[in-house]
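Take a look at this single chain in structure tokens; it is the form predicted alone.
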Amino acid sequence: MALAPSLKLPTITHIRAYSMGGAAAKVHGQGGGDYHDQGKDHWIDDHIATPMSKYEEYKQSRQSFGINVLGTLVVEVEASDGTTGFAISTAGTVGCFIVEHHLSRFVEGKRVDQIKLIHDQMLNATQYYSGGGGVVINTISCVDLALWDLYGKVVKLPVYKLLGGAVRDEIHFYATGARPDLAQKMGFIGGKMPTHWGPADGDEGIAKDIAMLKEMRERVGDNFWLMFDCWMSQDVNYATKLAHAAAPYKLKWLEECFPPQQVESYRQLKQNMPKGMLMTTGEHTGTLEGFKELSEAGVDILQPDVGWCGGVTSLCEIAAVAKSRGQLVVPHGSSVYSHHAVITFTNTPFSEMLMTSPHADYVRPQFDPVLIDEPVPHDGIITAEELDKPGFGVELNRECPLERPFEH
């Protein structure tokens, strides 16, 4: 059925990809979509436990083994009426190549509302080199988010209204960073800390992280949530011992103890954990099938990153998987791109704010400096009214050192 003349929508005429920061950039330490690409003396790069912690030369800094090499990807789409939409993620120059020389064929010429068709074509056309996630899915996510931004700007509606509207008036946040005690004073409902030690450190490593937890519990009292982010650094035995050692200090959850493919490890850990402690993971899972496996393994909270899991289109599908099993979906960071989705989900009672200030002592916009008018929580809350601008409600800071390495 043809659209009525008044409802005809423009087509997409151009897609462009830019990078900022990362190993290929002329300017480094910019933050932005790759929020690990910060300067020195930042909590996010201070002896955090990782899968590389077993190697002494890569133990102190995540940047030492290359966490910041990709940099920020910016995808911009332009419609035939001159409207533009954009989004950011982590994929840098690699993502630019994929967008310009592969994904562009599925975008240009489509109507601005044909997002699901474009999404399905991008996923299927890249299966032979996507590996089920990683930089390819990050890139697809960025395109998907840019398309939702464009569609919202064309029809002059915020993305959350395109998704069916808000189910609550405000979003309450917990803070991820090195200082839960300061997060409490800023009005957040909880604080998630990185663990700093792993299996290579044995029982001594557990004791050191528990000492940090004990100190923070004494500072914040009994009613403030405290959580551990383990960033794929553990094995089942270590995670089990850490969970039981943390239980007296009311740890709310253990997050991402293992790499996403180790589904059986999550299943075993859930069986081993103290009753009432939650098991969470998902930020590095890139497929709907992967989230289904984690859900079936008993993960209590699925934590997809909307910039790494396939975009808003995939995030809505993941939320439905979680809802079908009575589980929560609480996305990993992602700022406005998460806000517009989770305010429409009935199984997301709170959300995450990643503290990108160097010492986690003030609320800095997560993707600073790339986004203009990026909303941040005040007293731990963002209201629906703050999301009422068309699209995702932010603009691209064109003063940033953006580079377009490829053109098609």
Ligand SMILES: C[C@H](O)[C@H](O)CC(=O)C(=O)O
Contents of the next structure:
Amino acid sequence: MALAPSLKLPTITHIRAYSMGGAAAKVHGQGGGDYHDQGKDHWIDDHIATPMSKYEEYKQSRQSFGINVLGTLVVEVEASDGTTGFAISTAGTVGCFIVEHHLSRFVEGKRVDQIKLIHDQMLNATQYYSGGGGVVINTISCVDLALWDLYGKVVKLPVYKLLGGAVRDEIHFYATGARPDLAQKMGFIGGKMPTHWGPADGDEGIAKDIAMLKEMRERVGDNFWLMFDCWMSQDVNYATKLAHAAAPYKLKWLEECFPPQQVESYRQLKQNMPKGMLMTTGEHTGTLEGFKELSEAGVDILQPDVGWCGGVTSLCEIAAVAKSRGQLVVPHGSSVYSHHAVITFTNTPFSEMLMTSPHADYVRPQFDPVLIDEPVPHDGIITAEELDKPGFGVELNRECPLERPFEH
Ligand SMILES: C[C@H](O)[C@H](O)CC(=O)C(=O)O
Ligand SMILES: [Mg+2]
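Previous: the form predicted alone; requested now: the form predicted in complex with this ligand:
In what comes next, the whole complex appears, and the chain from above leads the way.
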């Protein structure tokens, strides 16, 4: 059946990729899509436990081992009617190469609504070098998000309406940062702190992180959620001991104790954990199959990052996997790209706000300074109404030092 004239959609004429920050750039420490690329004295780079913490010289700073080498990737897509859409993620110059020299062929010439077809072609065409995640999938995610933004801007609807509409009027947020006590005053429902010690520090490390938890519990009282984010830094024995030591202080969940491939470790930890404490992970998992395995291992909350898991198209599939087992999907903080999806999910009762202010003492937009009009929670809440703008409802701040390293 032919489309009615008013439903004739434009085609995509151009895709362009820009980078900001990262190892290839002169300007650093601004944040943006690579939110770990912050300036000095930021809580996010202050002795956080990682898989590199066993090396003394890389213990204090994640930037010292290169957490911020990639930088921001901006993908812009333009339609035959002149409308543009864009998105950002973490992939920098590497991502620009992949977009301009490989993925562009699947995008240009297609109609703006052919997102699922493009998504499938991007995933399959990169199978031989994507390794099921990492920078390639970050890049594909960014293209996918830019396509949803363009589609929404062409048809003048917010992405969440294209996905089936909101199932709630507002999104409630917990905050990730060094100061859950301040997050409580700002209206958030909980606070997630990074752990600072790991297996190389032994029982002393556990004692120090528990002391931090105890102090925060005393500050926030009994009913505010407190969580630990372990950023892949532990082993099963250490995580088990930490979980039991944290139980008296009502730790709500223990997050990402192990690297994403160690599914068996998650299965064991789930069996060892105190009853009632939740096990969460997923932000560094980049395939639907990977999420299925985590779900089968008993992860209570799957935490895909929409900019790293294949975009909104993949996030919807992952949410369905979680839903089929009665699990929650609460994406790793990724601002508008997450908000438009989760407000349509019945198994996302709350969401994450990653605090990018240096001392986690005020709410700064997560991807500052790259997005114009990036909404932030007020009193811990963003309403559906605030998302009522075409696409993802944000514009690209062209005053940022964007570079286009490759053209096709
Ligand atoms: C705080 C964590 O180490 C990381 O930087 C962010 C994260 O994993 C999360 O927000 O979750
Ligand atoms: Mg995390």
